[in-house]
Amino acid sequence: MPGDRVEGTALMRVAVTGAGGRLGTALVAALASSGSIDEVLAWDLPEHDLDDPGSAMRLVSRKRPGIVIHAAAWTDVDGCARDPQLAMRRNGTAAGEMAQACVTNGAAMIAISTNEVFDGLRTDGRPYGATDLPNPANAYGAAKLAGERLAREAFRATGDDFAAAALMPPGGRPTTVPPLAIVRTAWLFGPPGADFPQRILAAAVRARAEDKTLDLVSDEFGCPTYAADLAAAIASLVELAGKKGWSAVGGIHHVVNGGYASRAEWAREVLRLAGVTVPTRDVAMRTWPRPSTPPLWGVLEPTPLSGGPLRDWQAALAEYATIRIRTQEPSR
């Protein structure tokens, strides 16, 4: 039966797709440091290829993990807008193929998704909860939502019962929750690559060198989330499933650092931590026309987790600054 491996030690063979990416790198590190996980399989190109329809089944059948954390994705949102068919292939269809491979081979799955499954048009100031109805407004969000739905179909989950599982207290969760969890997150930062803090610092250096004002978007809101914190939370879900079974962790989870900010507020905190002074100006997102339009209100309501909520994003960013931002402080 699919999901049988989530009980006991068989779960402790964990595969991570997209292992070389921002979240994948953090996941491999977090899982490797867990005393209850025996083996971490790091899957990335060319071994796992989102463009290859047979890649998932070949890997899962050969490696036989107890659980797959599917973090691989095409995260270039503007690229997705320019080629929505390729976005659907990589972020939708490929997730469904991985889910089917897991079901066929008796593995559980954690699928990583995004706040961009919501359109961001909410004006009541409330964050989006796990049971709110998704309505993506761009190709990236539409493809990720398709991936969620295909995964759920593969595991034969049904809408309301599946979503509600993440909101029930551990003792009250139904035993019929399938061995599938969907983790939505937002505004991920951390190594490797040029994340938002690094891009803002680079833009600030250019603006200062050219004696210009740095424009910052003030009407787009989200939850800055440190990849290391998200990875630790996901590793805790894996450990909890090993101890209590999948009914304790199945369902939809919104996992983000505490609080929320506008892009402008996030950028100013980055500049403050880096000790970079440059004139700034608040502007609307429409100031920079781009192929993809992100949700203006992309704030997620964190799902209660057994280990408690993640720390506020400011504290996470401050730690990250000591590791990466301050050590790369731009000079005049």
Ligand SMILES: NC(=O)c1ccc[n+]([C@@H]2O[C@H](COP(=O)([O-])OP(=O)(O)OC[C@H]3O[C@@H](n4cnc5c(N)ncnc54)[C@H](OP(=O)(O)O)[C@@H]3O)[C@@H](O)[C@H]2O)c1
Second form
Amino acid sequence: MPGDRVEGTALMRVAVTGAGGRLGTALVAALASSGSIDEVLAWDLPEHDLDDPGSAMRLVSRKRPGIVIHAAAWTDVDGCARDPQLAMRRNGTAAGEMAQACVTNGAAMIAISTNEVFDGLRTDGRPYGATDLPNPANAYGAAKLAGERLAREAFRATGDDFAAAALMPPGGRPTTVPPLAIVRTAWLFGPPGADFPQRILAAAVRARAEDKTLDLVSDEFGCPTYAADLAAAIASLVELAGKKGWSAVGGIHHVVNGGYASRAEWAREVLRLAGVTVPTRDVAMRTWPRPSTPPLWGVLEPTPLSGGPLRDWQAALAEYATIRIRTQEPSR
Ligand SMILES: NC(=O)c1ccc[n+]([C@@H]2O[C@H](COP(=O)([O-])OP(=O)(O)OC[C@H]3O[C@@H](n4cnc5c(N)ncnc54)[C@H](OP(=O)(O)O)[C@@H]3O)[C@@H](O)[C@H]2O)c1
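Complement to the form predicted alone: the form predicted together with this ligand:
The complete assembly is shown below, putting the previous chain first.
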């Protein structure tokens, strides 16, 4: 089975697309510090280009990684809403091309996806599980779901019990799982660039300077997830695949920090950690018009990980705060 080819050291050459992005940066660091991975290939523009249909095949054929972790995406959800065709090209079609390049060259693939494949309309208070039916409500989610489906289609020839593998303990998993894992995550924070904690801090500082109240959306829920924690979990999946083969790893995974929060709760925790005091007011998402419609209830149920569940988001954010969330001016 192609997936078994990652066993042993020779093929533990792992490529990361979107290597300069939030997750990609953390992934390259996590993989580089893993003792069982020989070489990390960091791919990004212009070497890997989601707009170029031949880019994935050329790169994978030339560099021959054992695994490709496909983290590259057009993550500007409002941009995706304004140009759904380009969103589909970058987040859908290009993921399928990467999957085909992997299949052709005998490589495995970990495709990074999103909680936005779900519409967020469920009202029973339960998180979305890996076997729940996706139904994206925006162009970004639709394109990411297309990417998942195209990847599964490309890998179908190598094994067909993909869906059945979700949530099964390693011993009970079917043996025909293809060497493809889809890792859905949500609300990533971490360097580089302006993530939600950085943006909310900047907005709070502006509101204070202008003696204004900071509006916080209180009816949109998700799982804040530290990119470094997600990257470590993905590196563990790669190691597990190396040890036990893809029958233990293939399938859909939901990987997020523990717990969930509204945007407002997340924002207040950032402000508390940064020691910034500013009057705040809860508002509904509909008072914040934007081109894309994020899922109101975007909470994912984490799937079991060999190393146990990720820590709660508050603990991860507290660690991040010591590294990056700084008080930008004295509290008053
Ligand atoms: N951020 C979140 O909250 C979140 C939530 C759920 C799932 N995800 C998924 O997680 C993955 C990583 O997201 P992230 O937060 O790390 O995103 P990010 O910081 O925006 O990084 C995306 C990466 O993709 C690259 N990229 C963008 N357009 C490209 C193109 N046309 N060709 C080649 N590369 C291109 C970017 O390169 P440049 O920097 O050079 O543009 C960057 O390296 C994505 O698959 C995303 O859909 C993210």
